[in-house]
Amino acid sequence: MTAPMVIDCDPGPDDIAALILARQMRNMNVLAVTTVAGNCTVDVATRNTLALMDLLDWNIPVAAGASQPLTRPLRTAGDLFGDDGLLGVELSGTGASGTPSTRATDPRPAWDLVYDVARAAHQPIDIVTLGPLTNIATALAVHPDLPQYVERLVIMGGAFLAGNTTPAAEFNAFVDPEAAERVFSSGIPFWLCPLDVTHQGYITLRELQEVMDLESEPARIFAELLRRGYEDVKHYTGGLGVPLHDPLAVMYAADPSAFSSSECFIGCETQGSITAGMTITDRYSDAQLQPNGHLVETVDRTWFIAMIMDILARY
């Protein structure tokens, strides 16, 4: 059975990528959306998230969550993706120059739709974060009991060889480390998904022609977002593509045989003008601790594209 699921996510032009392609996956149960501040202001993550499900025709609960991180203030990526926090591009006509959604969010904030999803449903869930991890460290902070029912945890963020915010930090936890902290040792199982795996899994210009190319209004949609950000990201390829971050762990959430992952010892350092939102792990040292996630390492990059294509065929 297809484990139900809740997708947290602060979009931004790759959770709209990856909310698409959710959309279409057979094997994902996805009962509600919730929405964090984090690449823009939780307001514009929630129009954003509420136009989308137009489009789409995804009748889900959406429920805003957090406006700033648990202890800081809020930085947003608005440099990077613009104050509409997608580019300029408009979800048919829903966008920052368009008409918004006369959708309304759920009247829970992010954390108690969370906790309700997750005891309503006849078996654990599943919960996958594309954003800053402020509002399920609110979650575990309100409702206690969350981790028994929360099957696992499939975490877009952090690096290892080096962040793409701070020479030391990957954004969503630079924007809240003391969150992705709470949640690293909050006993719930968890699968890191770092920038050293989704800079692996990167999607070319000629394969983003060919998603252009199936004429629907989604997937036209994903590849333009994607597009439009080319020349900002390409270095982190080696100007090979564009890094699918947030498609990446919802593709890992649905199927992992593709990829490969090592128990470790996880942590978040919330310290430092340079430390502060570094991910570290303990494979290897003499200090030997405690294993308490999964740390995503490699990606079949080849099956990873061709699923995308099939997924956004299905449009």
The other form holds:
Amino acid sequence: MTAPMVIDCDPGPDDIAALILARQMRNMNVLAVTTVAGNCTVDVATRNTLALMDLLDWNIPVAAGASQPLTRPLRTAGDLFGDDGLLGVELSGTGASGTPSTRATDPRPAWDLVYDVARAAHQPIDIVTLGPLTNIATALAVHPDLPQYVERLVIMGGAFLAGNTTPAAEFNAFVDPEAAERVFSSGIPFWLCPLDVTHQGYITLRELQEVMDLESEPARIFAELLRRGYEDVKHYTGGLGVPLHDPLAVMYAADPSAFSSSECFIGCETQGSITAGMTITDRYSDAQLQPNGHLVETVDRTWFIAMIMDILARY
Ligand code: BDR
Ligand code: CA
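Having seen the form predicted on its own, could you give me the form predicted in complex with beta-D-ribofuranose (BDR)?
Now the complete complex, all chains and molecules, led by this one.
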């Protein structure tokens, strides 16, 4: 069993896919989900999360967090995923025809819920982040003793080699570079899952059809969300498939045995129109900067896809 966990996310197609997996992972104990502005506004991210909780009959607290990055205006991925954040894929209550969930969000802001859950847990918790790091940076500012209640952070974000939003920056780091830098330098042990590894963790159209053939509603939604994005994102994998960014981070948190990682210095550039949001990783420079985190570098894709099929077949 992994440590008790909070998932912070901005759903978003692959965030929903990650939550669908997390719900059925046997060795995971997810205590709460928090939302942040990123792929879409925080209101839309929260609405999507609540609708998914209904669909999965998942009864854990959901708290909304930051509506803006720490210091910059919000830049969403609305051009890619649409205003609903989900490429028009309807969870009950997210589409034009759906009735929104009647579930209430937790009254606390995300950063207070994370802190309260961490303090109340019987052991240090894991935090898995699938969006910009605004909520976690805010939690660290508001609750400076948070690190003592956290075992590790697993972060989807950043890029060793090249960005997907600017030449230098991956989307989550690009949206809130100041938050990323604060979290990386906070002293909390963290494992960064950058684009270089999430592009190895892709799913093919044929595999998505196999998911579809499982015939459960969560599996259908998982496949449909990723299939609709295929044309726009296949070039990241040389046309092989759709990168599973956020599912890969959740899977790493569940079982790191089929991944490799290196301990090294990781920072985030906050300046410059092209360089802001660029993650800086000292893998082998002469500077040998003091390591502060872990860079997840490879995944065994055969294992990864087999695990996904196994988990989705449980629905
Ligand atoms: C990240 O950006 C978002 O669009 C995805 O959900 C993922 O978290 C990939 O760059
Ligand atoms: Ca995300």
